[in-house]
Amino acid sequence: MLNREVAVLRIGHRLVRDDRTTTHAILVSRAFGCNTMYMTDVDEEIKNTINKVNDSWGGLNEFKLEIIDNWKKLIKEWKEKQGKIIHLTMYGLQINEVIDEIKIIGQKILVIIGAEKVPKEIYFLSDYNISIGNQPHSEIAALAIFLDRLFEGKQFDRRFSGGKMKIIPSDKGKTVIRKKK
């Protein structure tokens, strides 16, 4: 299920109110499966972040944040290359309703997340608009929700090339490898 490509476009970003969430849900798209995120505008800072991140945790060739001028070309082109769109919206169909669907969609998956309200179109260009609720809630945790279900968890077994430091699971305290220099 890791082998198929999965991206993420995140819609807006409220300038330095934004930054962490911004940083947490490029965070949340890169351990929990996907090889790509797309944003728009945000913070070149917020890129030397997740590089960085990259750099000390592997992924500098796993995981790319790419800032795009125009969402709409992005969805068309996905959509030319047969892939399908997914907008996570709290007035989406329920995600137990079509996840199953959606697992066995052979195409490349482009998920939506607005960092605000989304330009109504979104609504129209997707091909599912899905819940993971009906209530509000974050734009993040409904991200890493849907995540998870259509890796089915196999997202946490990737290994992530070229990290400086690795963690070593423990039932108590922390235990982390630096590699040397």
Second form
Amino acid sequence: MLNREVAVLRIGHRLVRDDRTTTHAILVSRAFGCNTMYMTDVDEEIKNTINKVNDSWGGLNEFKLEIIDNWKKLIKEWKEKQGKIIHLTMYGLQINEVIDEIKIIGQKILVIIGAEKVPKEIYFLSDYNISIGNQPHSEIAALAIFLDRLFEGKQFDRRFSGGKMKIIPSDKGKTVIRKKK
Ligand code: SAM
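Right, and the form predicted in complex with S-adenosylmethionine of this protein, after the form predicted on its own?
So here's everything in the complex, that chain up top.
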């Protein structure tokens, strides 16, 4: 399942929210098995944050962030390349009802989340509109749960190449190996 290409498109950026929300959406995409994250309405500077994370913890070859200005074009291109579009929304079909069908999709997947209310068109351009429960919560929580169900936890076995540091999981304290240059 991890061999399949999964990308995330986040539409919009709420000015009243701090940049941490944007950063967290990127970090979850990276840590939960996605290859690419596309974002609209964000500053190029956000790339420095993810570059620093990839530099420290690895992932330059595994994950990239792309800032785009035309999400319709991206969706069109994705569809032309036979990708499936999955939009996460509280109004969609319950994840428990559709996840088995999603898991056997052979094509690559583009997962759409909104920073706020998304344009109505997204509901019709998407192949699936899926809810993580039918209550409003957060795009980051929705994304994390969707990816975990899709990858069945195996995303945590993914290796991130390069990087200056590596964590050795331990039951107490912090064990970190610092790689020599
Ligand atoms: N009315 C929105 C909706 O359609 O889900 C809630 C807006 S919320 C601030 C921003 C994003 O969080 C949404 O665009 C959606 O991607 C995600 N989201 C929030 N609650 C969700 C839920 N229960 N299931 C799936 N996605 C959710």
